[in-house]
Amino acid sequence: MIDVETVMPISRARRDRLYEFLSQRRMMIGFTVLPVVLLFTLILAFPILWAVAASFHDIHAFDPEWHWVGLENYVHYLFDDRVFWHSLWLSASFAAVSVAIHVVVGTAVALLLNHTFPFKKFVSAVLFLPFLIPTAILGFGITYMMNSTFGIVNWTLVDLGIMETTRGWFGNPDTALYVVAAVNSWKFYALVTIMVYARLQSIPSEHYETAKIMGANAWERFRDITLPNLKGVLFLVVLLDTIWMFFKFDIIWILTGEGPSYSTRISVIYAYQVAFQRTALGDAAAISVLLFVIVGAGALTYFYVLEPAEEVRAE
């Protein structure tokens, strides 16, 4: 027969040794960090490394062979392809317009929601509604709403006397990009609102009460209390929003595709066309790497020149 009193101390001793082994700092770091590193490698690092490797080859979707071309793809798009530079300019223009609208409208809405007023919850729900609608559904809905023949936007503006006749909002190559940027801003300004509103909630109310006692008006309270406290979050908002808008694809593609006279063919759409319409995967990879380097260099310059880290502090 098995001696239970002898087995139990041995089992307990093994359990204690296992617990002690797993409690070591190295093991704890390994069990907590290793899964994250593996996940990061699979979903981010590996695709980036694959794209970098592919950018040095001539790859076609229907040809399994990769043909080494070295820096030929980069030289072509940097020095010979004027379409790439035009698409890059369109990306920068779209991002600049979108970010400007986001910051102004998003901050204004956050300041509004920071006050107490009747039906605040209902107003908040209405203001955040565009952000909650899926981009594809919103895009197709906007396409019908702004249609030049039967769109409600056109006929409402005509009935109000703002316009004499209807117009094709997405059909004019001079304005298509900016109209798309406005629609995009209507959907995504809520991202700025959320971040700015969170920062506003952390400002002590005593600061405003003291300012009122000292005779400061609303503009002076905003200038001397609100704005200095928002600098840090606004620096980060501008950086992150610029990166997001620079690589925006879905709503532009749904509303206009490459646009009339290629007026909305931003860099990511151009890369998409090179990859899936010309089936030149190596070229598309080179464009993607160039965009990554350009945006990364811009972000580093942004941090070096403006030093936003000095504006961000924990309170």
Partner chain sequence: MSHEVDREGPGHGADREGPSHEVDREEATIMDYRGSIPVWRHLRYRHRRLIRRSILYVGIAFVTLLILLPVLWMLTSAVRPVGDVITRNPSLVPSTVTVEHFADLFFDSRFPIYLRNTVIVTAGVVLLSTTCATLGGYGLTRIDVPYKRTFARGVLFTYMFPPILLAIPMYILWSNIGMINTHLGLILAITARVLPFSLWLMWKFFLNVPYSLEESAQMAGATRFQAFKDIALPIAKPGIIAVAILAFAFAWGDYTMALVLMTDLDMFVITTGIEASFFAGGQIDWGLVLAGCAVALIPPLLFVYFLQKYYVHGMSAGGAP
Second form
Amino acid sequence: MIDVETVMPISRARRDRLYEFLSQRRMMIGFTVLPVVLLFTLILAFPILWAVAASFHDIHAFDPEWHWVGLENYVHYLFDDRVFWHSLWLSASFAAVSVAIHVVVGTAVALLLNHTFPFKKFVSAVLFLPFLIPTAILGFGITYMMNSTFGIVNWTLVDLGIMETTRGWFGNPDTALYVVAAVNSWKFYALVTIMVYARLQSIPSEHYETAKIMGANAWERFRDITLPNLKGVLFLVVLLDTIWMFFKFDIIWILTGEGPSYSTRISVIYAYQVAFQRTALGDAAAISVLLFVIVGAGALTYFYVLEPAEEVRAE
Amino acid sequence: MSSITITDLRKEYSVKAGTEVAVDGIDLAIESGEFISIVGPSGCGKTTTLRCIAGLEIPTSGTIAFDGVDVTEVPANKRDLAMMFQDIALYPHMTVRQNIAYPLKIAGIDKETRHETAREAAEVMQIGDLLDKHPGELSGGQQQRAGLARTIVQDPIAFLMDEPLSDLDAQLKIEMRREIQRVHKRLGKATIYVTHDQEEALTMSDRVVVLNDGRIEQIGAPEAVYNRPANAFVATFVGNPSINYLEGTVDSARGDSIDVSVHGRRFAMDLEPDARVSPGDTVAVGIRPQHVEVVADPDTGHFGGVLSLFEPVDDRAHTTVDGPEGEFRAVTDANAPFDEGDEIGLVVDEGKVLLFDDDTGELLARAATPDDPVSQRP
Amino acid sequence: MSHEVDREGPGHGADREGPSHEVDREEATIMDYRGSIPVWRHLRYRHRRLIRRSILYVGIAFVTLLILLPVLWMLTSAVRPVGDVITRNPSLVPSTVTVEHFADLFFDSRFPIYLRNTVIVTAGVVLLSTTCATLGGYGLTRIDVPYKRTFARGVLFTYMFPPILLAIPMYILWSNIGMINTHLGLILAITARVLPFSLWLMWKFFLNVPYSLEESAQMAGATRFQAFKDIALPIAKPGIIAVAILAFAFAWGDYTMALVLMTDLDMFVITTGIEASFFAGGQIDWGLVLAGCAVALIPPLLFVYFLQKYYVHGMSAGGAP
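Right, the form predicted on its own is done; let's see the coordinates for the form predicted together with the partner chain.
Full complex below, order starting with the chain above.
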């Protein structure tokens, strides 16, 4: 045995004592879990509870006084406010169209990526790039490129003979919301691609080989092996994506704001306007809570009705 | 030099349904320099026992003492033990050299010395040329060697091994068994070796501890555990293929010797100390497959039957016979002239028969002419 | 559907799901099948492969261009002279390359202030959330803390809380405690968005690091803290990098939180700043907008090139900035 005491200089002994001190269960909890719990309380739990409390009050941004109004805010938005209900409908439409595009395009791209081809590293870098590009920057770039007078998108389409003349993409109340959804998909399809691709990579090639030997053709292999394997991840991705798209704010706010004839005034934009243009913070808090309850209820229903496989349940 | 004494060790886990007892009162004394195996089926508490000795688990009750000093509450890193884990647990981000030298780094040895020691240890384990590789680049056997080298440099008071060879293929297993024994002989430190493989336990150890359901069934030398199992559990667990049981009746009991008849055959046996039987009792007669000879004439042996399965294993063959009470296993020569379906006779080595209590499974008696020295029972 | 009945022995059809082929297998011979083989199967394998490959390549090229061209267009437009930026028929490759927009951006606009704010906030978020997520993820997997599962689920649940819905209560709370228009206020707000996911990611990551590695270090004499520092932390490096990239992406590209919580023009970040300064008053200064966007695009381009595998790992668990 090495005689530690004689070899060890004083500073080492002190450092070892520090390690011992930190290794106590109390200390381990203190420096690992405790910061997260504190932070979580300060920046998540507390504001959310604060908002719930605020929703029972009449609060204005420049008036420090909170006036208790009970359920009045809720009653108002649930029963008297047609704008709120219409905004919910717009949010749902935006989410539905977005998720449909993401899932179809995202899965297709993931299936393409699952093959081997030259420059794959470069191609996958490009395909995953949009996800890192700030949504606002995408918004500014699209505003430039889809400008009705000089936008490259317009002129390319005209030059190719696809369109007669240029158009203001975001000026038509009937389509503005869906054009935004399509533009937004340029970025968010990658979420589906990445998750599906990761799952595809984990399917053992033996499964395909067995099926091949049994005589299954490409379509049958896709139907009987690929699709069942993707069920779990698609379930999860549809849930997450729906929630995010339902609450998407930045891209819509930048591209169209409330839109031509309020056609893109989805719920979160409405909540934002109530909070910061009408400065009715209590009302905005009530809308927030309502939205969260509605989406939460929807998510839970989705979860329990479709009964996902154990693997996708959050740990 | 250093002995390890375990007294009334208990370990309970709280599970959803209440508490689960993993180790249920174990007493064990491990002498310095001894190679002791703890063997048992999965879930018998052998790994938990080892982890309690290591200090990775705190026992619910009971004490663990090294050289008479109670270390039950001493954390693992202060116990001066070395341990081989089932998954070897080489650090993937370090080279083999850094892996082997890590215990020395913790001990505060300067870099040059510890790398020198690591190189020596690696050379002992014949992996001196792999020092700069990462564990991921090594084969299974090389990883084992590196893991073993890492325990050697620690110079511990005892080595703990938690099924280190269970993931290796058969040939490598035998090779590594020899390596572990070589290291054991060379260093002369106590080694506690946990395995579910009874063959491994029997071939490597000075003493074997058979564990079942958190309790010790028997402690003894490998020959004792094999030839004089304390009860039917040990007899069944130890030995491959596993022992045959036939129903027998006690004919007569005079003092220490009794006669038992099995399907019309009579065996003379010596009663174990403390065992008590009376004529007419139903007992279980245990006959190891190795102690049965298969002969061509169905009328020659103690029993007859039809050969239903003949499986050659190297120079021996495992046979299954439709015997007096259904399936009966026997080991014979691989080139024995039998075909499946043949009527054959079974000759039992009368000196090797064991007798167990039909209810408790306790060993009652052994054949009247024991060839083996009697060894201790727990 | 499949017509490759000639490959199947009797009975194999039953092993499969889906409609089986109604061909009388008993009497059929190879000759009888000729007619039912589609044109596709008449092609040689080599030709079929060629066609398949071509379709694959065309598809991949199309998607890649669809992603790449807008980015390239934005980047090249940033170096075009003003006249070329808003022209009816721009040349694909800029005829004249100019850095005038960048010069204006850095020496004659508020952009440097926005950039400074963004860098401070991003650094803060990356540091805070990566540290907390790594430590917390480790603690939740390795230490038996009461209610830890409930806590982890609760954290993940708040991940569903959308930024704008978090921003409104934060605005109310922050304005009460004077944290509006502070870097710390925005750092905390963005961390609130990043933390749930990164904690979950690190938790999952440490679950996959065998505990026996640390136990083995303890047997070698290391304290629990040393086992964490020497073994668990280095092994978790890929996870930590993934979490850091995610945090970076959230913070660098944040718009919503900054829009709500930073109301003073001197506290704007690049996204809100570009909008506020260069879009102002209906007169959009496209040269500055594009130059600003180009600057904002540099880190994503670098990350995707150099750290792709880490960030794909993080994203594949479902992180969305």
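A quick note: this is a predicted structure, and the numbers were derived from the prediction, not measured. Just so we're on the same page, rigid core means the largest C-alpha set that superposes within 1.5 Å between forms. Residue numbers count along the first chain shown, from 1.
Participant: Does Gly257 shift between these two forms by 2 angstroms or more at the C-alpha, the core having been superposed?
Facilitator: Shift of 2 Å or more: no.
Participant: Would Val33 count as moving between these two forms, using a Cα shift of 2 angstroms or more after superposing the core as the test?
Facilitator: Moves: yes, 2 Å or greater.
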